[in-house]
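Given as structure tokens, the chain that follows is alone and in the form predicted on its own.
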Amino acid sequence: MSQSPDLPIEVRGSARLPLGMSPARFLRNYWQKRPLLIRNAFPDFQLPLQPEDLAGLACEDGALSRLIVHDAKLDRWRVKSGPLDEAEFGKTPDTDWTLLVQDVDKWDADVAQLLEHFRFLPSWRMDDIMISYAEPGGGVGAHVDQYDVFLLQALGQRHWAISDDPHAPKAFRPDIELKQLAHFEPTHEWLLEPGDMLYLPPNLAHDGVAFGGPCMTISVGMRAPSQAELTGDLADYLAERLSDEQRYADPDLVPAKAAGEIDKATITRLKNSLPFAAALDEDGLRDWFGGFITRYRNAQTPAPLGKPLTEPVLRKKLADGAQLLRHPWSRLAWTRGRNGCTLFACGQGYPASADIATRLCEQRTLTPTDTLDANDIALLLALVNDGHLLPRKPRRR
């Protein structure tokens, strides 16, 4: 998210262009490509709520608040949830904490009103605004949102640093509940007064830090579902609407090559028969359906083994004439892929050559021989010590 040099990264507003420019102007260079920082985006900008009565909806049953301490000394944090206690905030120290609290437009109209300004987005896209009051060093660390948020100063002094480096590493912090960035460098740094805006596109790093004094901000942010909450609605919304007669169905089957195997000729038929499922490559149906069609209608699945067995325990059981025999209530599939075969047994893949996969789906009972490799050794372990395969020495006659 490069920075064009004839764009400006930093503006002036006004109460007639609080964007600093049109809107379309706007949607056309800045939304969801580069960040903006507009002065004066509020002029005169009065607060629409005191900070005690931010403290005190934190405290409200049904709102939604975060206390965030941060012990600077030893780099820890510590997050509390609401619904707060009043006296959580005599506990606070004199800096370094932030109180958050979102969904206030639903509990203030003066604050909701500031949703007035930003008509020019499609009103479906506005999810809430949140708003946090923070003691000087009060923040919640270097962080990406994954949706657009204008971050307007309200109270105090704000120091806010970004970086639009596309390359810049997005592992998160593992010792930490909250989402930090485990490595920030900044590539612009801004100190904002009270009316001063910033805007950030989805995905860019940013940290910002109350200095000075108290601070309040307040944050309008959009809504932007996942691809995978919108394909599992949609998903369900179809599901709702088909008729339960329409089947799977394979008029046009042949006698099967391999036992076990999801061929290419069913990959075809799912592709012609399924909503959005041509969308989806070839590796990712097969995916899909080999762990969908072996959980599906299972009544019951194996346990795995209280006490798991080792490999060489499994070899010299094998070695001593056991057999494996398959768990009546394991239902197993196989498919051919791109990097090579994966067999599903309840809904659970494992690596697999097509010969030991073909042979565990066809027989119920398996006899190993002297020609299995390490790689098939590996599934068998894995399949006993999650039960579907159950070692039984042979019956003697």
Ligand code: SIN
Contents of the next structure:
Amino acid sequence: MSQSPDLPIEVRGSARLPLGMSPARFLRNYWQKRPLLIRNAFPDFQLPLQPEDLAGLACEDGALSRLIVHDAKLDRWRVKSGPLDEAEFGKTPDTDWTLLVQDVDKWDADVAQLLEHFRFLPSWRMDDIMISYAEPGGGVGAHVDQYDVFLLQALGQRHWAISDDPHAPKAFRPDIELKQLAHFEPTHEWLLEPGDMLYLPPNLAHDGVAFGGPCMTISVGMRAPSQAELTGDLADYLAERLSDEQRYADPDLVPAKAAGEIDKATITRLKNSLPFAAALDEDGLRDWFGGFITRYRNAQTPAPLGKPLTEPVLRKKLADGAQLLRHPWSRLAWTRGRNGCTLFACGQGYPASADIATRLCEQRTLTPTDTLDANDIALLLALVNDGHLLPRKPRRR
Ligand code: SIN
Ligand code: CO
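Moving on from the form predicted on its own, please list the structure of the form predicted together with succinic acid (SIN).
Now the complete complex, all chains and molecules, led by this one.
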């Protein structure tokens, strides 16, 4: 994402050109590609909402708000989610805290009016206008957002640090719910004044801290559904339109070679009949189908043991001649993948050898033999503890 000299990271806007360039040029060169600071994007910017109004909104039922206080000495963060109590604001320290309220455009017509300046974007790409109020030092810490955002400085000053290094680590700090970055090395830093605006594409690390006095920042945030959300919804949409007669079909079936195996011919049939199959490689398809078909229409599923057996106890039972009875609700199938075989039981996958998987699918009652190795025992133990196999004492004559 490095900045080329022809594509400056900082430009100056005007009333006529809030982006400092035409929307077409901005979209071509910056949108979803690289950050841009626009000084004076909104000349003589007028605050559409006072800090007290924002605090009032944060106390409303149904408004999404968060109060974030940073104990800078101990580097501890406290987050209180709204609706907030008015009394909360009496307890805030003099510095290092911020209040964030989402969807302010839905509550305030003057704030919603700001969206007019973003008409060059499809309106359905727009998520919300979030507004923050912060005392000096206040912010949410270094993080990345999944969406494009325009950060318009509305009141006071904010120090922004960003990193456009594509190799910057993106791991989160494990200790806090704010999904802050564990490591953050800025490549650019600026102090923004009212009317300045910073555009950030998705996944770009940034950290904004209120500087000098009270600070308000207006975030115009976009939305972009994940591939997973799109796929899930499209699958539901397609599913509703497919008739019940359109079913898994195998007129080309030949006698099964190994009991329970989801074989190559099955995968080929799935590939040829499912619109989504192309999104998965063969291992992915096998993994999905193994889980699906062993979960499909199961009215009940075996319950895991309340008190799991240990391996020595299971070994002892087997040595004493115990047999393993498959739970009647346990539906099994297995696949051969690139990294070995997987046995599926009611949707759950377990690493298995082809031999033991076949035996488990074939035999309702498994009589353990000397050929079981340590991996087989580990599998049997997992299946016993998950309730799929029930150890039974041998019948005495
Ligand atoms: C803010 O604190 O106003 C901005 C939050 C963000 O960086 O997304
Ligand atoms: Co952000």
